[in-house]
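Next up: just one chain, as structure tokens, the form predicted on its own.
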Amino acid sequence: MKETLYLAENEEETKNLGLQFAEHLKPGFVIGLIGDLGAGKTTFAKAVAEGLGIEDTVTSPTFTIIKEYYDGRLPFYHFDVYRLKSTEEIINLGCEEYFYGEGVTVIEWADKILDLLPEDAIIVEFKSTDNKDERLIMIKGIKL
């Protein structure tokens, strides 16, 4: 699997980062995201959609699990199952008609379930550095 690590200094780099990754997407791309909180997961995610164009306000699915944007170049499903207390929980919503679908799925908290994402997954993890602002990325899957 090929490897890839970027430095974003800052937020916006993490922005353009995630617009420049939303150019190389096509449908049936599964993304996990997997880093703590406030790592910039969310951003990301954020980002991709827009690089998508997604116009619709995209916010974390931290309470509802899946939201789903349909305004873009593809069909954004933003999952976040950081909540989920078994596997089987997304299991049940169907979460393999999103990973086989005509969209781009983006799983924040991804290692919850990776033993459910399919073999040719991107993974995108998030470091902090010791500089706050700083995160290490490392994207797992394509090379942009």
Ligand SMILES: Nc1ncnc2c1ncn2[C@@H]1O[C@H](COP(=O)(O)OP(=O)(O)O)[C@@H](O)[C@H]1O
Contents of the next structure:
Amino acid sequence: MKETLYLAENEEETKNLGLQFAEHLKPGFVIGLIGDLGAGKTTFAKAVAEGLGIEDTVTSPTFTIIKEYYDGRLPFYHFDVYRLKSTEEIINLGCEEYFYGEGVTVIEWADKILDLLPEDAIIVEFKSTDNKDERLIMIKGIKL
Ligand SMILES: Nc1ncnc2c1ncn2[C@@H]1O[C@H](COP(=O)(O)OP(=O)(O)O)[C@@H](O)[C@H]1O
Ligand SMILES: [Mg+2]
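Form predicted on its own done, so how does the form predicted in complex with the ligand look?
Expanding to the full complex; the earlier chain stays at the top.
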């Protein structure tokens, strides 16, 4: 599996990585984001949306679990599964229709539903460091 580790020294660098990442996306790609609260998952997801050319305002789908955007180069499905109580709940929301559809799915807190992700899902893991604005970002499954 291809794994690449990046050091984002500030929020801007995380955004730039998301923008660059978006250029590689194709229909049906599923991207699982893993990292603690404040690690940068939403920041990255928003940059991916921007990179896909989405101009609608992308906000964290914490309460709705899924938000869909159709004004970019590819359909963009933004999941936040933090509040899920069971995997059944996300199955009932039709997650497989999204994962195996023509759009790109980005899932925050993907570690909660790892077993449901397609085998070829890309994983992006965010870790904070001792430096407030620094993040270690590991991308597994695709080489930028
Ligand atoms: N290098 C960095 N990358 C991403 N966010 C950063 C970075 N440095 C500081 N931050 C801050 O950390 C927070 C990340 O929030 P957010 O993206 O919502 O995290 P999450 O969705 O993982 O909970 C934001 O307030 C952002 O300004
Ligand atoms: Mg978030």
